[in-house]
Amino acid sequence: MNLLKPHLYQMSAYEPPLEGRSAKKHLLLDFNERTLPVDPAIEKALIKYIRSGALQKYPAYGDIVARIAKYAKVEEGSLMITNGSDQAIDLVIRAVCNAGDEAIIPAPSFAIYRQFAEVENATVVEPLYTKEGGYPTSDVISLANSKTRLIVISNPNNPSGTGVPREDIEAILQAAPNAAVLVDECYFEYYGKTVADLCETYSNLFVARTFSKTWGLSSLRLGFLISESGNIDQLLKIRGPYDVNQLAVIAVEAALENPEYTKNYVKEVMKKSKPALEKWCKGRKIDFWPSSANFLWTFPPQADELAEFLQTKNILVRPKKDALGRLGLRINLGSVEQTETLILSLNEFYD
């Protein structure tokens, strides 16, 4: 006898292929991740909280979430942290969707808004994503319904990098008043544009975030949710008290002190790195799509092989199917001499 919800029989669980990855041996290009180590000063707070004898007691965040909104500049009770971004989109999608109802989830994107819709028994939609016209916009708008109550907005987008204009993401706000629009802005370090404002002018968007990507504190999980005071509210009541922990707080303090030590990476990452990966594509006449993210999806003549051949040099980069089927690798972008080291293995695959 089946005791949980017969839908879950019939999907899979989403499994990265995380296994085997080494942060001493390779070069990590192929999870969108920070490639150098996190400032010394969060090392630091980490170890003296650790020997401080307080690993026993549940946690207790303090002015984390304050601290948290004064970074992004919207007001402390439109604020609720989370274990990871992950958590905060899957609170959105509980919160909102039942078995029937409709999700718009254009394609291709990140796995993890179709697992979510489809445990909640929803009816994923998915217009798709184009190299010329980026974000499906008038798809979206087009196949809103009474239905609907669920639009994502992956913002830049994974893999393709596509970012979405602000009228863009207005226009289906306005459009699809009765649908929760989630939008996913883990990378808005490196993008540099946010609606997070909106959130006091239209109380059907959602706006989440992490630490993890940019700030380099993945492996600990603190994302943030920011939306209309009243739906924080709301969610705070599906979110466990401890489901964030103390040592991902303390982290993210220490973060929140120097902020330039990310901002310089990512001024190295957006400035230098970026653009030399895109020269060098355009010198080999490899297609790429656009990106406002730190990382290209590119479509190199023999993907699978030069993966392989990447990997015998210890460069881990991702495979990533459009939605033709065609192969493409999406390559993270790290330092100037990560970087280099990169183009040096690429230029000897195909020399």
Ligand SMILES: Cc1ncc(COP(=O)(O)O)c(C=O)c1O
Contents of the next structure:
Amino acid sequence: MNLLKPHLYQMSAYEPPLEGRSAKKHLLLDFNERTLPVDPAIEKALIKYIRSGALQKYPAYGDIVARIAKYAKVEEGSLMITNGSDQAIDLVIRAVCNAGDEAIIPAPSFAIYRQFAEVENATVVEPLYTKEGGYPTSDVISLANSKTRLIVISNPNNPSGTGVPREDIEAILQAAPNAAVLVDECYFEYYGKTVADLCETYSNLFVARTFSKTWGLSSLRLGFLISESGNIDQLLKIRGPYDVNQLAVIAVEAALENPEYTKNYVKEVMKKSKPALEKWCKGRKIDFWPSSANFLWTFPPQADELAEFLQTKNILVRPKKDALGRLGLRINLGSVEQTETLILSLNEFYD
Ligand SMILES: Cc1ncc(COP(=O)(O)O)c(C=O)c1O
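Please give the corresponding structure for the form predicted together with this ligand, as opposed to the form predicted on its own shown earlier.
After this comes the whole thing, all chains and molecules, with the earlier chain placed first.
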């Protein structure tokens, strides 16, 4: 007899291909990370804390929730911090899905949603994104039924970069009032649009955010979840009291003192680097999905060989297949200089 829940034995672990990556050796364009170091003030604050002789203490969060709530322009009671936004996603799914419930998770998308829904033994329903139509809003609405407990809106979506209009999100919130609608705003600072303010209107809305991407703190793991305060009160019962570590809190406090550092990076990526890669793709007649995020899902000829060639140039990108099985490369954008390096290598491959 299996000791653990039987369905777990049918699943695989989520193992992202992290092996052999080095920030020193490689230009890392494969995980949608910030490609430049974080604000030196963050390093300073971390070193100061480490040297203060307090590492043996459990974390004390102080006013970090209030500070993040101010940044996110929501009430303090509507927000909780989590161990990365992965944990925010997990908490919502664990709190709403029972075995046999349906979870609508449009595909292709970030693998964690499906992973966590399957851990709860939910039935995953996967309408498809299309390059032309974007998020399958009308399919989602017609698939929603009394068994639907979760609807995921990755906004913008990973790997396609697709943004979902606010009207579509509201239509889904209204069409499925008994399902939790999880809007993942992991790439918020790049996209610049949020529905966090709608949490006051819709009690079935959950918005996940993170300090991993634009802010560059993925290694420290601090995300947050926004929802009606009554929902947050319940979810706080599931999260462990120390799931967010003290160093993450110290880093985020320092980061929020200087949001310009992040804003300037975002501007460079979105206004210069991304348009440069889009222009290169158009010039070479290379197909890509319209993206509202800091990455482009491109479909270059000989994608496999190109990824290998880039690796020989110490540039890492992420192979991702579309629904038809066509291999694409998801390419993260960084500084202008890094994008120029990328384009030089791309030209070298095709010329
Ligand atoms: C869409 C999306 N949501 C959430 C995450 C998880 O981010 P975090 O580091 O906050 O757990 C990622 C990471 O790649 C992502 O792409």
